[in-house]
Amino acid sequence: MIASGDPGADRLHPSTSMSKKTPDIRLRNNPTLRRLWEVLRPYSTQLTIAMVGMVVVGGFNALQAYMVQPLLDEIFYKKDARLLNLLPLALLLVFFVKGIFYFVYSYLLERVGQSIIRDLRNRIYAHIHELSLTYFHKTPTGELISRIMNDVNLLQGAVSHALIRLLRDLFSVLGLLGVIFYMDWRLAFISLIFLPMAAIPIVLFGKKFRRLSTNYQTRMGDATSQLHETIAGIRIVKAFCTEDYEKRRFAGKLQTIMDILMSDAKYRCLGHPMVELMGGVGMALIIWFGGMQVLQGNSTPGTFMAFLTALIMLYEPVKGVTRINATIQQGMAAATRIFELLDVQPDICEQENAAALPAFHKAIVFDDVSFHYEGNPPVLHNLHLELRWGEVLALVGPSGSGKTTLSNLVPRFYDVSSGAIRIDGLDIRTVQLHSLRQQLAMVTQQTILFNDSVRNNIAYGRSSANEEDIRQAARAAYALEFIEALPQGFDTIIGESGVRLSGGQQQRISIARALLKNAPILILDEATSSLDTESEREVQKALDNLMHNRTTLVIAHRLSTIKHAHRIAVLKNGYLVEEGSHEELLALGGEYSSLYHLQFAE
């Protein structure tokens, strides 16, 4: 599977990277923060270098504020010309060194942020490929796309931008606090009375931001799902003249998203003036008190102005925290949703120390198999069947009788509810999934092709195939002639789901893919039922080549296509009601005979 080739996924997996020791009490009490810390851990060296750079920048910010004092007292008040010549050079040096360290830490943090996003996207994508089909039946495609793209983008904003701003401002605040206490400890204490008040909007609006962001991400997933469904089903939309309905439905979802964003904007815009007002009150008091100290001779104008400059610089990062609080909360909400997805466990798992399935050479046995989908009544009841090597077994029966379900149990897309499926005597639940599915090839009624070249679609699953192997598979599938007539031949891009090909051509590409895989067990799920008579004839010839010397399980709607099967099993309401050859079942005059005569009467 994809996960095995993803080094980022290996180092991020909770079982291998989680540490019992966490940095502080907040991380121990917040599982999302703890897991984000584990995501950051592989980049701890780069983070450490970036933090050193931030400390230096914070120190130089404090130094800039401190330099106001000699500018006023020594140059303007005492008329020190020598210092006037030195101070601009010193200021240039400060800005130059500060700029270098600013670049270093900003670039490193941006790189760490982008690396984390890459790792998480790889990890989510790999994890999705490990999940069972049941999960995809319950989860819309658009929701999954939204998790990988939109949620991770929001987390990127929190990591790449908010993290940079937060850490940078933290070190600037520490440096500037040192300056104001050094300048005037009394004024510093007055300012610290008002400084914590800036946290009020952060605490007040923090939970609102998190709730709004979670709601936004959920609604965005809904909108993405509709977008995916309507684009994929555009022919049905147009055929049923529902364009206006879909426009209204999508517009409604967008309006809901806008309402959520405007609520978020309201709290975001309200937080900044609240901090401004609190800071203004504190600043006014400090100007009055500090000014009185200067007038009384207890402080110099330079000291007071340097203090005031440092204080103004100090309030800027504090106000910045209120601005980035919404981004941080969005990132935390996105992280929670991402980790929820990563915590989903597949229903189909390998046993520990599962052995590889040896090359198939005897029989597939359905031993007293029963199955039901989650929360639904049984679909198959105590079914016993045997498919011997080299045999063609056809499954027939009315819709809903369990034919496709039975075929999906062989590759372990689902596990039996009771009983067992054995290949050469081995319960398929005890063998490695990869070794089981390597010995299977499938051709289904709904042809699955990718927006890629004809060549890559045929070679899908066997990337080592050479040009001649691909051509031979196409020839055996009766596809070579129409492929060579395409504008770029085997290099022609066939569009999403092969939309640029006819139904018969799509099916023959699918058959060529199965031929190239050359698996000993073949599952055909109504592979010709959606084709016209002429296309069916071409596809049936390709299927005859595909079935040659293979053990084949055929699900057929058109009974004329399976008359020459070695055996036919008839299912009804999940029960095996008849079994035998075409002639035997017709002579029996039972369910198969009724289906056959009904179909040909039509």
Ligand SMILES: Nc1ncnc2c1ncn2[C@@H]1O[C@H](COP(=O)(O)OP(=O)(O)OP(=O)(O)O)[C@@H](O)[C@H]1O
Second form
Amino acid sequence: MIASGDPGADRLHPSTSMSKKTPDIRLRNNPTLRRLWEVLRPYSTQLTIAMVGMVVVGGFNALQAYMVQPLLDEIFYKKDARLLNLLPLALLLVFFVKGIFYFVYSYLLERVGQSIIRDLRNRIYAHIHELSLTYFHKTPTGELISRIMNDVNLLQGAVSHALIRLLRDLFSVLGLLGVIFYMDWRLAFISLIFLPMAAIPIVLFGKKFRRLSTNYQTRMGDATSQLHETIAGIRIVKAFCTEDYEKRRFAGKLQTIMDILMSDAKYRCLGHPMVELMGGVGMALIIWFGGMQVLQGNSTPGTFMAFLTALIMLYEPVKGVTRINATIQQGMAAATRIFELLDVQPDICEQENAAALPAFHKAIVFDDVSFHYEGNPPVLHNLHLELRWGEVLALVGPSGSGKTTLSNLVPRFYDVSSGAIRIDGLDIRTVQLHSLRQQLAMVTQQTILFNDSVRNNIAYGRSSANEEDIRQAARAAYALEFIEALPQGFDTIIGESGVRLSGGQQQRISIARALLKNAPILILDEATSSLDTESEREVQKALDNLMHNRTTLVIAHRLSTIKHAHRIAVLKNGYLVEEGSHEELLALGGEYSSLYHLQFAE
Ligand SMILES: Nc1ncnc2c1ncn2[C@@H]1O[C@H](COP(=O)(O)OP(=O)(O)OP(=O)(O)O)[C@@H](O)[C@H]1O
Ligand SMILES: [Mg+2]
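What would the structure be for the form predicted in complex with this ligand, given that what you showed me was the form predicted alone?
Below: every chain and molecule of the assembly, starting with the one above.
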């Protein structure tokens, strides 16, 4: 809890320091607003039409207030019966036209709001896929989900409700101001003295709203992370009987969230009566002063009533501003976080005008490669290694020696810290990422499958594959038999991460997927480590098919896989300690031979 509170505290600073100078929404010099405008720009035509609609509605609001004057003065005092027939008709017309314009602008604005939400979600999702693995090591999944779902929602609230209301109200306020000044400018001045006071709670609470919102989002991300983790890891929660612990942890987070929301509600609820009270004082003064003028014969009751009506209508939007302000502040805080995420630059990027990697035909060379994870000590030290075309190179070594790390450098999941990896003489950092990754097929240490049909999992990334290709890949992966025994065969949905399949079945599906990709270079990470001897033999046969006619880097603990290797490289603590054939290394009597004897004894 404490640790997760820290980033929240950190993130408070930029927004609070920003709001020091800009307690309220201020268009100039606000990068968030400027960028929001960039997002809105494609919809400027719709926005302009909506704006015209709002101007019309604002004008008609003023007209409604204005019509009170002839009602009282002409009809009631001068007994004008003809006007009595006309006025209700005119009123109906006003409402009707106002209704049409209201529909047009509110529908358009809703549309713009939903469109930018869709655009932003698409942009964030696309951007997330651009980011490097390092970013995902640092950022919990729940936080990203929360960003794309909650933050974008908050922003939409701010754009399609608050900002819009603010604009609409602005036009109404302008129209109504026109009416009160037209009716009685002295009274208008008196009432205006109180209008700025309505800004007090806005200034007072604006900063708080923004800070609370930031805090709220951090906590929401935290709670979403827990949800995501514990639901995905439900087996472990059950097995370790930590339900109560998790419940308490979640309840604690929910309570924190509620406390934040209640703080927010407090200021929201306080703002309203504060503004109303000030409006009330103003209103009382106006009634007293204006009433006096009517009694003295300086004004007509109609003028006074029209004035009062306009004033009451005027205070309504002003009162609403405090509430809107909260939503806008929340939205701005959300927007800041969204843009922050969109600003994250991937560590791994393509050079400008990078060329495509030609079809692999010679060798992959690790040239003096060292590597450390961001902010950690080195894991790989000055490695020299060569993987020639058509060769099977086995990588062995104790757990944590850096085997997976080494294999992750080839597809550029991470970039080397020093040295270079060259494919056919080309530094992989100088070629197009796609052209590099297209020539690689991977079977990862943890099998990764998606909640989709068996067919789509095998054909993942190869939508062009036909039925026969898929069956062939499944057959070669020794998966056809069990797939056909599944209730819906290739159409069976395998559950999240493939939970409805056994471990060995999952692995064979992932092997089939790699087979179908038919890439010249193959990276296998301990594909058989979690299997019993029988299924291992099956998977091994599948792997043999997979390695056929390919260049393979295989990481394995089991010697059955290694036996097929042309060469073996032994890694220890990130150093390449031995290299050679099985027989050579055994004869050497070093690291490999002791590993081998250990397994043999098993
Ligand atoms: N994302 C990461 N950030 C920081 N350190 C990491 C990260 N991933 C791995 N490491 C560290 O790098 C070292 C090498 O890890 P690696 O996964 O390459 O080992 P391995 O040889 O594949 O082990 P195993 O046989 O258990 O799979 C380990 O000490 C590990 O703690
Ligand atoms: Mg590993």
